[in-house]
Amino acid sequence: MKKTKKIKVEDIGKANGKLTHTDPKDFMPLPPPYDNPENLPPWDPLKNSDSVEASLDDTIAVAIPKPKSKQEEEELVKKFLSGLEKLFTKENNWPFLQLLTLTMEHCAKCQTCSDACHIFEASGRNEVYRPSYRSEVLRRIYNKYLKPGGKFFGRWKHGPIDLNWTTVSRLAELSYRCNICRRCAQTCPIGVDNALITHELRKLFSQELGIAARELHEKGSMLQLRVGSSTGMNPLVVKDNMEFIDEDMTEKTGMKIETPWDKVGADVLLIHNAGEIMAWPENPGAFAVILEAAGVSWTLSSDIPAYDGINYGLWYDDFQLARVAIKHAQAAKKLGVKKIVVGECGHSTKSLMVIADRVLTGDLNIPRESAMTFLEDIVFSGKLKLDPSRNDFPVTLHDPCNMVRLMGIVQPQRRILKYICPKFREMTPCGVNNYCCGGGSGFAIMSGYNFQTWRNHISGRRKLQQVLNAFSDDLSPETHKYLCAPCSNCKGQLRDLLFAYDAWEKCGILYGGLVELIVNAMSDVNPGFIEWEWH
């Protein structure tokens, strides 16, 4: 493997072209059939980037407009420094101050985090993608500009760094070269959290400079709060779509399916990621089949934005997260449900169940549950008639980082798969040690410029390797194989990844959720719920 040019931390402030380049010849090798270069997707070069900052590497995620003057550059740098100061004050950043300070003050530079990072490894160990590179840039700025005496002793004690517009704009883009999967934090022997640095940088840029990925902010949380869903669906449209799904499910399964809306006093308020309704309607349809067959008292809400569980604020802005989480809880309170169940979506589950604990106090602190434990209780309750022989094909499981590594929901989905899928096999590694799909922290919905090429070739590369290895006993396209990914965001990334590598035609690999496998095994519905040819 070709070694990339050695890049120093202080190089980030030097305006001398791109800081680094990405070359497919450097990337981590893949197993067959992708060890043959003819089977790899092309690398689309970056184009039409003259009006935006593009000096970090060979792709763009944020597309920051170039300042029109030196004065504007200086104003933005001042805003960055002002925002950085706020991150280290209790009144402005009480949730994360302690861990952020620990991460700034302590790093043994052992690089254990680098060996755990799928992006660093897949890129051919590109120095700029090393988890500690981003953190070390911020650490030097922190020590030079925020610590007493830093301008005199910072260079000597911590190394040189220049804070200028080149540094700031590259750092903004660099905060979107990390999936925030926190595999690096899990492996750090002293508790340094490089992923938190990524999160805090994104928050600083969003709140102080108005810089955020358009897909997360303008087309994400802002659209969701205004219309009801990041998909653009208003309450009338989402009801219309669900009615169509109900008709399709009724015809397909032979069971009468009618999704309940706004049912006061229901036991369960189910909140899907609305992307499922648009892109994978069989997933909310399968949920409806299971809940009806199990006799659960449940409902959806048509309140804005309670029919869309996404909460992109988790990845870039705490204020946005709180606004969405409160509205989800208010909808549940209005209906008087006993609990909220979050559908198959990792970041929705984490944001509403764990992070929202700090926001939803008093009568908004309504019980919340993951779909994984909820479905496990149903499957093993005996209320469904299940025939595992209907799932007699190879199945493997992708562990969504937010649910598994960051929340510890590891076994419920495994117990279900081992029960209903006789040919289930694990990926290596798996569980809390599993790798990100490559679409985490919002990447799965970001495709501007050539960013999709970057995530297909780099951030998703380790996951593709894992999937191929899990099915390595028979990669022929004639043998249909199922990649179970119980997370809407992960499915978006896996869809793009498998399509880019033509994995259905070359290897017979299909992806989907967990509930589809459960319904496919239900012996009292029509057989063949999983449609292999829809890919």
The other form holds:
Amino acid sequence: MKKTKKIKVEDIGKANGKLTHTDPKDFMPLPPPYDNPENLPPWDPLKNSDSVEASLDDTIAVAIPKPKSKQEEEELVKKFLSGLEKLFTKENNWPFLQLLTLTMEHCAKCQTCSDACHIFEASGRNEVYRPSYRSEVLRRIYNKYLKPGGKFFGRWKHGPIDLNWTTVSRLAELSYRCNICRRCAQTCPIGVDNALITHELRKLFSQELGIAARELHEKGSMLQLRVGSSTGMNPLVVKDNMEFIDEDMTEKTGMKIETPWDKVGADVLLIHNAGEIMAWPENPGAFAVILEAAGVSWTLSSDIPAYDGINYGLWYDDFQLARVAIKHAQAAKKLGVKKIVVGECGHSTKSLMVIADRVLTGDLNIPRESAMTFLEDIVFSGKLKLDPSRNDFPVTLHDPCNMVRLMGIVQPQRRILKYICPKFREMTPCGVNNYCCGGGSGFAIMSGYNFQTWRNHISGRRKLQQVLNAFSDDLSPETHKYLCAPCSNCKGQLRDLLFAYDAWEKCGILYGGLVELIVNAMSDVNPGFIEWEWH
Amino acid sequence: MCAFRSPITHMCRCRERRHPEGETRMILTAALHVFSYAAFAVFVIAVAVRYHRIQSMPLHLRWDLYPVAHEGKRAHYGGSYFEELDWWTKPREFSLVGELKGMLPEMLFMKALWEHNRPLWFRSFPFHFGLYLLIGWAGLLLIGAIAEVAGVAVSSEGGVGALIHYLTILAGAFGFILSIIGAVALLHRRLTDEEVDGYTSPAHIFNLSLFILALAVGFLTYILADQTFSLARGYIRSLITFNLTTPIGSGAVAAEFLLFSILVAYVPLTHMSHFFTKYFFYHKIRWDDEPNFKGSRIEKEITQALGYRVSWSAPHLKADGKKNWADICTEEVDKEVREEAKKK
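If the one shown is the form predicted on its own, what is the structure of the form predicted in complex with its partner chain?
What follows is the entire complex, opening with the chain shown before.
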């Protein structure tokens, strides 16, 4: 494989065109049928816009408006430094101060993390995508500009760096070239976490400069807090949509389905990622079928934003994260439920169960559970009549990073699949060592400019390789194969990935959630819940 | 045979006699002792200050990374208590044995590096394990010195003294050899490997060179001047008995301890302080899975943290240094929604 030209850390501040280029010829090879270049999707070139910053590489994720004057540039650089300083104060960054300080001070720069990164590998080891590259830039800036004696000791300890608008704008874009899957952190011999640096960088830009990916902030968490959902659905629309889904489920399964809304005193408040309701209605529909068949006392909430479990703050802004999590908990408190169950969405599950665990206090600290555990209990309780022969097709499982590597929910979904899918097989590696789908940290919903091309070719490449390898015994399109991804964001990425590579037509691979497989195996509902033709 | 030979250490003490050259030597000897004390003090203070600084940072949000070693039967595949239905009603399994099983192979054998970066392990492991042996060697020198002060001869003559004698030689010899091999191999990688090219700073080269110099001097001293480490033990004895002018017996041994003292003081001031901060990385971050329950210590700390005043200046936060986290995370959201509703 041809290696890209070696780029140095300090090059980030040199304004000489693009810092790096991404050439499909350098990318990691894929197994058949994608070893043939004719079967690969085209690389859509970036159409440069004069009004936004695009000097990092051949794509744009954040689209930062170009400053109009030198003075404005300097102001932004100053703000960046001021934000960086705030990251190291307990008042402004108590949630991550200890973690950030340790990671900033102890990296041995051994590069063990590099081989763990799917983006670095898939890009053909492009230096700019090395997990430690952006960390090193930040480390050098911090040591040079904010530490006493930094002009000398910073260079001595870490190496040269220049802080200017080029550095800042490239760093902002670069913080959106990492899925924050933390696979690199898992391999670090010391425990240093480059993904955390990405996270903190995004926070700095959002919380101090008001710079964030539009899909995450303006059309994401802000829209969710104002309207109720990042999909734009207000409470009336979401109820209306669910009514349609109920009707569809009733017709499809032969079982009367009526989703309960705002049922005070229900045992369980189920919170879906509202993207499911819009893009994959069979998923919330299947949940309703399972819960009704199992006789669970459950409800959805129509409070803003409790019918949408997304919490994009997890990826870029601590305050947005807390705002959404608090609203979710308030809705549960109002209904008096015994617990919240988070649907098939990895980041929603992690943000509400793990991260918000140290945000919610008193009566808002309502027990929260993952759908995987909850479903496992139902499946093995005997309350559902299951016929595994209905799932007699090859199935593999994608492990959502947030739920698995970062929460340790590994086995419940596997026990279900091993029980109801006779042709289940694992990917390699799997479980906590899995690879990200390439859509993590918000990428799955980011498609501006040619960013979708970038994630299809680079961030999703390793996952595609894994999926193809898992089904390598029969990749013919005639054999229908199911890629189970119990996470809404992962499904968004897999949808785009499989579509771009024409994987249904070429290999017969369909993706979907876990509940669809469970309902497909239920012998007391009409057969054929999974509709292969809806690939 | 010198008439001033010590009955315990067999060292020649004739240089203790007062003459100009002897006085200079005595001053230098005392200075080295003082330097060693100072180095030790710097080490202790630097570690204590860094430890305190990290330890006293406020509670952070959970940032678990699995596998978590104390998860008991689930640890081997990376599972957590979240796999249990109604996990908050069940007792949490906390396996100390599991933690030891996770920690010891990492601490002693650098398991993560073995698994994820084998070529580097072959360089890094000898260096680190060599240093462990040298720490053991220093400990044995201390034990031997205490034994000598207590009247127990440390020599090949048998008994406990002989055990200390031979163990010291084994730990020292292998420690020097392994750590030198490792340090040279690491420096070689720093200078030649494209993977780390561009990430190697002057400090990296200096650090490894300093280690190589100190270890090489130590090893040569052992080979050429102090094959039983009795001179080294004598220096430790003079340190613990505060006999600052006790002759060291060899310029090489003096140089050896001068360099070791520099290392002892220097290491905790650098990123190499990971020898103890790694504890935080594992126990306080990756493995910190302690849930927050109503009325718990964690809840109290969260409440305190939510009261910190915030000065982030992005428009959607409107933090002005007067509002705290709780204000921004609750009231501001409602205000925005109301404003938005008014506009419409």
